[in-house]
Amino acid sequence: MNERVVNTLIAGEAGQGLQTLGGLFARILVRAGYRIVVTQSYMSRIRGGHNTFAVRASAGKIHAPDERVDLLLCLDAPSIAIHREEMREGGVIVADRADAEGAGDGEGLFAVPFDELPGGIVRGTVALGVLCALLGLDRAEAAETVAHAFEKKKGAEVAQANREAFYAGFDRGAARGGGALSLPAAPGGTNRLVMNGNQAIALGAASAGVRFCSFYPMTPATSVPLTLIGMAERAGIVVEQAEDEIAAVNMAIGASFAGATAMTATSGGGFALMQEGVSLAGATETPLVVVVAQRPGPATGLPTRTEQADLDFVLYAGHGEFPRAIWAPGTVEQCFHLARRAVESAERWQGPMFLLTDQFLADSLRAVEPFDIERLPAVRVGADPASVETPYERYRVTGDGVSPRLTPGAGGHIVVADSDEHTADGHLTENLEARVLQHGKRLRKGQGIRAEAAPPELIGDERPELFIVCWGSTRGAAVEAAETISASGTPAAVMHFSQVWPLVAEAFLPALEAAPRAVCVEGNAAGQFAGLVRRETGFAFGERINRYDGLPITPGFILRGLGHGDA
């Protein structure tokens, strides 16, 4: 990439006001028309230990986030050391006076006496305009982005002293070095969202037409049903915070059984309770979407990193059988487009689909094109009363296995369902005759879900000697390292699955196989993916590259991992 990149690192400990801080310093970075990469790191607690929030920009596309820092602030005294040794030649450290006291001084330590400038009680807006002036950003626009974002919660007093403590810090800055890590203007425009990628996934499945959430706060899935329950009200949604992961997915099973389109979000120890219920949904043909977003485990693991070790768990969930569909949205744009999908996918297929996203892709913040929401059609729940045969039978026996769904008290008709094998009309049955009809009708929408199955994408050189096969997050890692092995002189390209089950062979295993090298990138310790591959086409990859230490896949990772050193 020819395109400058800042990778800026805030650190310090938890209660420090790191969210609230980065998530002001991504907004003036989009509002002034770069793209970002948001990566946070965070311990399991609630005050203390060490966090991180970093903003990687660029006025040119970027799609990963970068392990060497340019411009690392720090909160605290021990981020100074922590940090140092990860730091890009020619940048720069900021950190308050006091702290920077016996850490060395240097062309790359820029120590400001933070409670001694004007509004230095509001320090952390001081270290922002410090940022700010250090990247060369235009100082009255970036303060007004501040104080739009304290005066909307605290009034336009708070607001007034925020903005008054950022041209503080920013005439320092300016004074020690301003513009020292410039980044070039950029094109964006000024609408575009600033956007997690579980907040994607809400907006998308509002968009759909979802009306009830259920959950059971986790982490990192928990952002998924707070962002529901920030548009409840305007969006007509009905979001449930339940007494445990059971009650949750019963919860959303009832109410989609009861006419609502419904989902639930959890990570893996939830999901692990819901397994009855993911199997409840598939025998009564309920619609149902559960949102898993992965965290390292087995049990508790690491509850704040990130991992892609839940793919086997979530394809095999749920006792008996009976179709499914996962998807795995490598970019903020998919968790939204993909969200509506599992939404649409449930009701047409009536039955559990999973979105499965993972806690790097949850937490990091993008600049987004505002989704175009009014043109976009809500789903249809079950079907016309009118236009049912007589008598109606919710589980009659159809070719491509999707029977007519009303809502109970829809058009006159009695709907009856039931956990236990049962009839077309929903009777309990031990009839081995009714059983091997309405188990071969529940297997037969698995044929559909195949045939509407998305390809992987393909990026990068048409005929590589290299192929990068990933999956749901490591999207953007992957394309960057392709990226630098093609201008190295070796064609490569990524063949990126957002979609992960059904695998359909013919959608990408001749390219596959075309290639003199193909290595699967992913997440996890065992090679879940590469392994699924394997089972379903016969094709073994030669090389995995696996990242199990709770970090997110980075380019630099890769490329190590290919020999062919960083980025």
Second form
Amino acid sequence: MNERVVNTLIAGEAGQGLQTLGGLFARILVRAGYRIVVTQSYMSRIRGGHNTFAVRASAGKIHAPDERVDLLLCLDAPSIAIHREEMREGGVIVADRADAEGAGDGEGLFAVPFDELPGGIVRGTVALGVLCALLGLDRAEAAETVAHAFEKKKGAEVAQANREAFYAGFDRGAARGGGALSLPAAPGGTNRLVMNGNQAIALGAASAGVRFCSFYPMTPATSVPLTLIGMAERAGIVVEQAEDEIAAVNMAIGASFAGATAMTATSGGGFALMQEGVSLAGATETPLVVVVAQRPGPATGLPTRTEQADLDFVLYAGHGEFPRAIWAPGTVEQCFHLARRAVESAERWQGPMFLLTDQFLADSLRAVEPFDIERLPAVRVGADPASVETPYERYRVTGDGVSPRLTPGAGGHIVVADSDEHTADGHLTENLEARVLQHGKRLRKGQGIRAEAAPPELIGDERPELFIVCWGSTRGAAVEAAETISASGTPAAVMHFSQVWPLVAEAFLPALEAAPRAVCVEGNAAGQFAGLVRRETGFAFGERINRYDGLPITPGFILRGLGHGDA
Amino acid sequence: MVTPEDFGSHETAWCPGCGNFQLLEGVKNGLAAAGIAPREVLFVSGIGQAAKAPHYLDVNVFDGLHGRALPAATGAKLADPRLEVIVESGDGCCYGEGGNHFLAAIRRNIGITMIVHDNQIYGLTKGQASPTSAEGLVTKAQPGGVTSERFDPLSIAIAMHANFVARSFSGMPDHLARVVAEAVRHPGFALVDVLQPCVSFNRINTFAWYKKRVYELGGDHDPSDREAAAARAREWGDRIPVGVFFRGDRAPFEQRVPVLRDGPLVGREHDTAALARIMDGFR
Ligand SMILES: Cc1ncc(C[n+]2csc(CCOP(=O)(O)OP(=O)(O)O)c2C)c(N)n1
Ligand code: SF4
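Show the form predicted in complex with its partner chain, please, the one above being the form predicted on its own.
Below is the entire complex, every chain and molecule, led by the chain shown above.
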């Protein structure tokens, strides 16, 4: 990459408004036409502790987080010591003068008397002004974004106070000058959205016609329902906080059965409680989308960190046999499109479908081109009542396994569904021939799901000597690592799976086998995806790079794992 | 006019002499009396002998998981409030495995009628204690007798301000039909706990045992008086009252969900212009 990329880290305690500040900073950058990758790292507490909000920004395309920091904003004294080591040559640390005392007057330390500046009461906004000045952003434009955000939430007076505070900080920063930090102009692209993975999932699902979402709060999944709640009345969606995850999944199934396209979102522990419900959706052939936002386990694990260790869990979730598909978006755009895909697929194949994401992607704001949302259709719920044969049979045995689904009362038909094995009319049976017919019918849908499976995306050199194979949110880090390796003379490419089940060997095995070196990179210890590829195709990865310290995989982590030195 | 015959007649998997048969008739009669046609009803049940009941009616059925009828029914009701949603299941299913959902349904006051076959035993799994089993009841799983106190669904429901709380007895089919008709017509969450002898596994709470004790709440009971209802609900022993204990006037949950004021979720127009405006909010 030739364009300058600046990584800004905002660090402080929980309760200091880090997220608001970071979010606003991200919005200013996107408004100015930059691309961003946000990485949020927070502790499982409401006040105190140590949290960070990193915003990597560039005029050109960027894909991944960076471990090194160019611009550090410290909202408390400990942050200076904690992050000093991460600073890149020529980087600048911005801190309050009081906090900076005793931190050693390094060249790169810019101590600002936040509280003494006009508008110091909103010191976060003052600090934001300093950052924007150091990056060489447009003063008035950035102030406008700040004022606009406050005006929406808190009214004109607060907006004006923040505008002034922003100017005070900006002028202070401008007086010092950002030097090497200032970003080149980023023409165009100012129309982009600022959105994280979970918001994109919510919007994608809504655009596919989701009308009902039930959930029980669990980080890092909660922002999916919260986003839906934010749009509920305008979009015509009911979102209900259930009494537990068991209720959440059963509610969604009940709503879907009755004709409202439904989803639920949770993380590992909550998903563990949903198992029987997943199986119920399989048995009753009820469309259901489940978002599983991964965090490190087992059990409660590291509640606010990231991991990719629930692949096997989701793959085998629920008892008994039934078909499913699992998507693992690698970008915020994919979150949107694959959420749509999951909703469509659930409706088409009448069963549970999964979207596997993680804390990193869930919280990672990016600059996203607007979606063509006005032209994207919603799913059609159920069959046309006029098209069904009478007497109506909910589970009529068909060639592709898909039976005509009606919602209760549609066209005057009675609809019967049962979690027990049932006859074609939906009533429970212990007739073993009926069992074989129904089970075969359900499993046949797996062939159709398989035929539709998305092949992995190949990014980079067409004849790579090195394949970095990954899935889900690791995509960005792999892309940048491959770019670095290719630039150093070894042709490299990424094979990214945004659908991890079903795996269709013919779609990728030849390419994989043709590469002299293939490394599977994933955010877990056991190498679950590598194991899955081996089970499905017989291909054994000679090398694996695994991360399970709760942090997102970065290009640097991959490069070190490849023995390529640091980037 | 809706008649009980409209709900059909089917062979069952129940033991001869079981209280479930009369209960089923009572439900048919009650629905017919309330003028609810089979196609307008969605029965949601769990798993157990009682939970099979909806299969013996010509109605829409979602027979889901043990203990999980209420959440599935809640989802269905929110999707389409036009449906008359009735949960029918056993005491183990409704108060044991599904206990948390019972409390949540009362709190929400979701417009569902819950008919519980209360045989004070787990029938389908062959006679273990249920939450409503009497203390001291000896079963194969509780050979020294049940040591936990009996769960009292009516007292709990009244304490939590459930909108309609009633009890009936399968041996009083006319009473049962009346109570069911009233329950389905009453807005919000309605509990109908039905005493139902299990002839195979509960040798204590038999038909004769109930018959000797059960009496109807008279005109002197005022169902709008919660304190009086609570006092009556605690009566359990030599005399067991049946009837409508409490009738509240809380607005049903589905009427308080703003989105549903524009009609049911089912069949809604997809408003892409609204979505485009929502997307703009991310700028
Ligand atoms: C999750 C789960 N646990 C246990 C069971 C086994 N099971 C089926 S019915 C039942 C209890 C039945 O008792 P009740 O609900 O009172 O209904 P009854 O059969 O007495 O009518 C149990 C424990 C099950 N089906 N699912
Ligand atoms: S086991 Fe008991 S409750 Fe179940 S059908 Fe037989 S008698 Fe009735």
